[in-house]
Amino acid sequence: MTITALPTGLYAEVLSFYGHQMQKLDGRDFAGYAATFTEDGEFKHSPSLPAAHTRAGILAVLEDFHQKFDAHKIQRRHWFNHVAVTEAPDGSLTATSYCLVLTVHADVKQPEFGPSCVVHDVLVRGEDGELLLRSRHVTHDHVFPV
């Protein structure tokens, strides 16, 4: 297996991007999360739902998906780890990460674990040089191909 080293600063930038992005999601700042995608970005996060397209579409899907949590006092946390980043010849980045979602219920010390997922991203530079997601496809470990 050949592993191509990335500049340390670039890898750190990707990790920082993910840290800020997941804090937006876990803080229910869905508009802020959607703004981390390109205008024509694609987001597929659930095996039972079609991919969302555009920032407005991503925002709508997130608001709809999270309504099921509104009646409960919970905090969800998305933990990214084992982030493997590769730079493509066109300057885009592909990143594959493991993600574990933790859910903490009010007054319950022990968190609930799951789903366990693999996140497949394509990141590009925006007009101001910032990282943005062109696409994110999330596969769930409990869903096996037929």
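Same protein, different condition: the form predicted alone was shown, now please give the form predicted together with a further copy of the same chain.
Below: the lone chain, stripped of partners and molecules.
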């Protein structure tokens, strides 16, 4: 049950991609976040909601979802951990990662935590060789299969 090593540089490239990508999301740069998907990308950010499709569709969903958060009073942070990447024969990458959502309220030092999630991504190369998300599905740890 060996853990296969990836080509040199690939794993760090994925981590670096997530670093930039998730700072865009938490910084409310939703257009920038949507642009990290392929043009026909799929984003299912909650088990209870249908998936969004295309960059325009993802942007619309994010803008709608974040209307419930007041940017002047709330700072969200999506932390990732234990990114596990597998390379498929066609060169696409499957990445499964832990994600914990932190919500910081103005003037309150201790963040609010939750949910704890698992992020299931498929990454591919764009025209310039850059990484892009073809799909992202998020599951919630506190929602157990019936």
